[in-house]
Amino acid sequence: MTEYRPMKCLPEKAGYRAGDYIVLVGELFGRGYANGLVEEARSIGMNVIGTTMGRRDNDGTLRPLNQVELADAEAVLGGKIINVPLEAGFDMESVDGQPSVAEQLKKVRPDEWAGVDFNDEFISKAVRSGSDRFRTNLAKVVGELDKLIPPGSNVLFSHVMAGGFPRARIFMLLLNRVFKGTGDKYLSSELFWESGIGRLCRASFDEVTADTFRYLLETTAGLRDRIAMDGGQVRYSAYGYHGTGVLVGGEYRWQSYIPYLPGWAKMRLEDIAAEASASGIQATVFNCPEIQTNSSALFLGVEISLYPLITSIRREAGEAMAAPLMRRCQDMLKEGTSLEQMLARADAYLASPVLAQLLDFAGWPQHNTSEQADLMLNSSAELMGMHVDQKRLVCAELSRIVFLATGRLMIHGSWKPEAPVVWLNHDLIARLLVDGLGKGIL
C-alpha cells in the first residue's frame, strides 16, 4: 500500500527554460486541474503541445477531429494540439463481430442493471482492442513529438487522463442513484460495485485512469533515450486522489470523499508511478484536492472539504492576505450569513462521527452508508443554499486557487520529486501563496 507521504516543504524552482515542452497527454476541456499546468508552463515561456480524444461519428467511428474543432481546441489550449486521436477505453469495441459494451447496454432496463454480466473473455478482447488501438495511435503522437522537439530540450509528459464510465445512459441512472441518492433513491455503491455492471466500470476505470500512464512511459522510452542523450531531461506528472488533508476542529486531518469509486483505479496509477520511480525513470502522482468542475458536478459532496482552505490560508498566509479572498467569498452569500457560519457548518460535517467511523487511510476508498449519503447531500445543500447566485460559488473561487496553486506545485515538483507519490494538501498551497511561486494567484 502507498505510504501517505503529504509534500511538507514547498518545491525549489525548477530547471525548465523558456523553450522547454510540456506535452499534455489527455484534451483539455473548460476549466479544470490541468489549465494550472498549462498557465504556469506558459509563465516560465515552455512550449505547450496539446493532444486530443478524437471525436465519434454518429456510425460510433473514431476520427481527428475536423478543422473547426482543431482550430476551438487550440484555442482552449492555447498551444499545438497533435490531431491523432487517443481516446482511451474499450467501451466502444466491437469483439468477434458483437456488439461494443455501449451498444449492449443500450438494451438495458434500469431495473435490468443487477442481472447485467459480461463473458470474461469478451471483456479481455475488447480491453485488449482498446489498448491496442490507443498504442497504437500513442505510437504515432510520439513520431511527431520526435520531429518537434530539438536536441537539448526538457520535457515533462503530464498525464491528464481519468474517469472511464462506460458510455451508456444505465450509467448515468445508477450513478446519480449512488453518489446524489437518499431515501428511495440510494443506492448502495457497494452493491453496485460488485455486480456485473461495477465489474465493467471498475476494467473501465483501470484502463483510461491508470494503464494509459503506463502505455506513455512504455511509447516514449526510445524519445525519452533520444532526449537524455542530446542533454535533456525528462519528467512524468500525472493527477491523483486519495484523499487530502484540510483543517478539521483546528488541526490537519486527511479526510475523503466518499463513496470514491475511481479510487482503485488511482491506486493503480501509484503502483505505476512507483514501479516507473524504481527503474529510475522520474514520474510522479500528485495526489491533489478536491475542487468541483464540470466533471467533478456528479460527485455531489466533493466540494465540502474545499471550504477549510479559506481557514488554512488564514493560518499559514495571515489574516492580512486572507483578507481580500474573504471579503470575496462574503459577497457571494445572502444576506445574514457570515463566512464564519459557512465555515462552521462545513467543519461540522468533516468532524461528524458518522464520517470519523467510516474513513480509515487503510482501508480507502471508502463505500456510502445510507446515513452517510444524507448527511454530505443535506450538507452540501445546505452550504449550497447559502449562495446569492448559484453561479457564484465559494468553492469555484477556491477551485480556482487549488488548480492554479496544484500546477506550479506539480511543475517545479516534478523536476526533483521527493517520492513518486505525494499529497498536495491545503497547508502547502496556503503556504505556496506567501511564496515566489506562489505570487499572483489570490
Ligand SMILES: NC(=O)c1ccc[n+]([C@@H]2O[C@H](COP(=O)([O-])OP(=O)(O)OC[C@H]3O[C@@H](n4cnc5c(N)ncnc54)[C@H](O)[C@@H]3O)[C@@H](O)[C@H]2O)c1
The other form holds:
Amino acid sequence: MTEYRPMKCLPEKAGYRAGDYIVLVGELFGRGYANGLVEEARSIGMNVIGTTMGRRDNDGTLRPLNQVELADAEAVLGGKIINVPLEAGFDMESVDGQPSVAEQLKKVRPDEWAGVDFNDEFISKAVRSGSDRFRTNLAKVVGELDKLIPPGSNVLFSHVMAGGFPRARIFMLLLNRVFKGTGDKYLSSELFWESGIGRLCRASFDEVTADTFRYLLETTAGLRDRIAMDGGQVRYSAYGYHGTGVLVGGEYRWQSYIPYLPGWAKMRLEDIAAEASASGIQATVFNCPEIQTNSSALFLGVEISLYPLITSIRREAGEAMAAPLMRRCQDMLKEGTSLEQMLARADAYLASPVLAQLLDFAGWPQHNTSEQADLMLNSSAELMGMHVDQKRLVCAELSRIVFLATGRLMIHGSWKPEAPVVWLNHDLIARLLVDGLGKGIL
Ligand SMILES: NC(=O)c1ccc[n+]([C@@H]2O[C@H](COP(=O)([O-])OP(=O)(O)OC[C@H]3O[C@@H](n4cnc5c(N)ncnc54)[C@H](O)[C@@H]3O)[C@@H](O)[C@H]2O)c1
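Alternate state requested, the form predicted together with the named molecule (shown: the form predicted alone):
Zooming out: every chain and molecule, the one shown earlier first.
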C-alpha cells in the first residue's frame, strides 16, 4: 500500500535543456492532461515526440494512422509522431480461432450480463496476445527513437495512457448505470466489479493502465543504457489517480471520486514505479487532481472536487491574482447565481457525512452506494445547471489551469524525484501559480 505523500515543495528547475527530448507514450488529445507536459517541454525548447494508439478499420484490423490522420495528430501535438499503433489491451484479440472478447460480448443481451463469464485460460491467452502485440510495436517505436535521439541528450518518457473498458455495447449500457445511474438505473459498482464481466474489466484495466508502464521500462532498457553511456539522463513519469487533497470546509482534506474502478490498476501502476525506483531507475507516478478530459467524461461528478481550486487559488496566490479568474468564472454563471453560491454547493457535497462515512484512504477505491450516487449526481447536475452555457464551464477553465500546472510540476519534479509516487494537490497547484515556474498560467 502506497503511503499518502503529497508533494509539499515546488520542484527546483529540472536539468532538461533545449534540444533534449520528451516522448509521450499515449496519444495526445485536445483537452487531455498531457497538453501540460507538451507546453512546458516546448517552453524549455525540448523536442516533443508523440506516439499513437493507431486506428481500427471496420473489419477490426489495427493499423497506423493514414496520411490525413497523421497530419492532424502532428498538428495537435506540434511535433513528430512515430506512426506505429500502440493500442494496448486484449479486447479485440482472437486466440486459437475463437472470436475476440468484444465479438463474444456483442451477443450478450442487457438482462444477461450477470451470467457472463469467460474461461480463465482464454482470457490469459488473449492478454498474452495483446501484450505481445503491444510490446512488439513498442520495440519498433524504441528502434525509431534510438535513431532520432542524438548522444548527450536527456530524455523524459511520459506515460499517459489509461483505459481498458472493453469495446462492446453491453459495457456502455452497464457503465452508464454504474457511473451515471440513479433510482431504477442505479447499478452497484461492487456487483458489477465482482461479476464475470467485472473481472474481465479488471484484467483489461491492469493491462492498459498499469502494465504498459512496465513494458515501457523494459523495452527502453537498451536505449536507457545507451543514453546514459553517452552522458544523457533518462527519466520516466506517469499519470496516476488516487484521490486528491482539496479544500473542504476550509481545510485541505484527501477525498476521491467514487466509484473509481480503475483505482486498482492505478495502484498497480504505483507499485511498478516503486519497483523501478528501487532498482535505480528514476520513475515517478504523479497522482493528479480530477479534471474534465475525454477520458473522465464517463465519470460524471468527478469534476465536483475541482470547484474548490478557486478557493485554494484565492488563499495561496492571493485575491489580486485570483480576481481575473473569478471574473471569468462569474461570467459563465446564470444571472442571479454567484460564484460563492457555486463554491458553497460544491463544498456541501464534499463535506457531506455520506462521503465521510465511505471515504478512507487505506480502503480506496470505494464502491458506490445508491445514496452516494444520488447525492453526487444531483450535486453535479445542480452545479452544471448554474452555468449559462453547457459548453462554457467553470470546470473547463479550471481543468486548463490544472493540466498546465501539473505539466510543469511533473517535468521539473521528474528530474530529482522525491519519491516514486507523489500527489499533486490543490494547495501545491495554487502555490505554483505565484511562483516563477507557474508564470502565465492564470
Ligand atoms: N482526467 C482526470 O480527472 C485524471 C485525473 C488523474 C489522472 N488522470 C490520468 O491522466 C492520464 C491522461 O488522461 P486524460 O484524462 O488526460 O484523458 P485523455 O483521454 O486525453 O488521455 C487518455 C490516454 O490514454 C490512451 N489510451 C486509452 N485507451 C488506450 C488503449 N487501449 N491503448 C493505448 N492507449 C490508450 C489515449 O491514447 C490517451 O493517450 C491518464 O493516465 C489518466 O488516468 C486523469
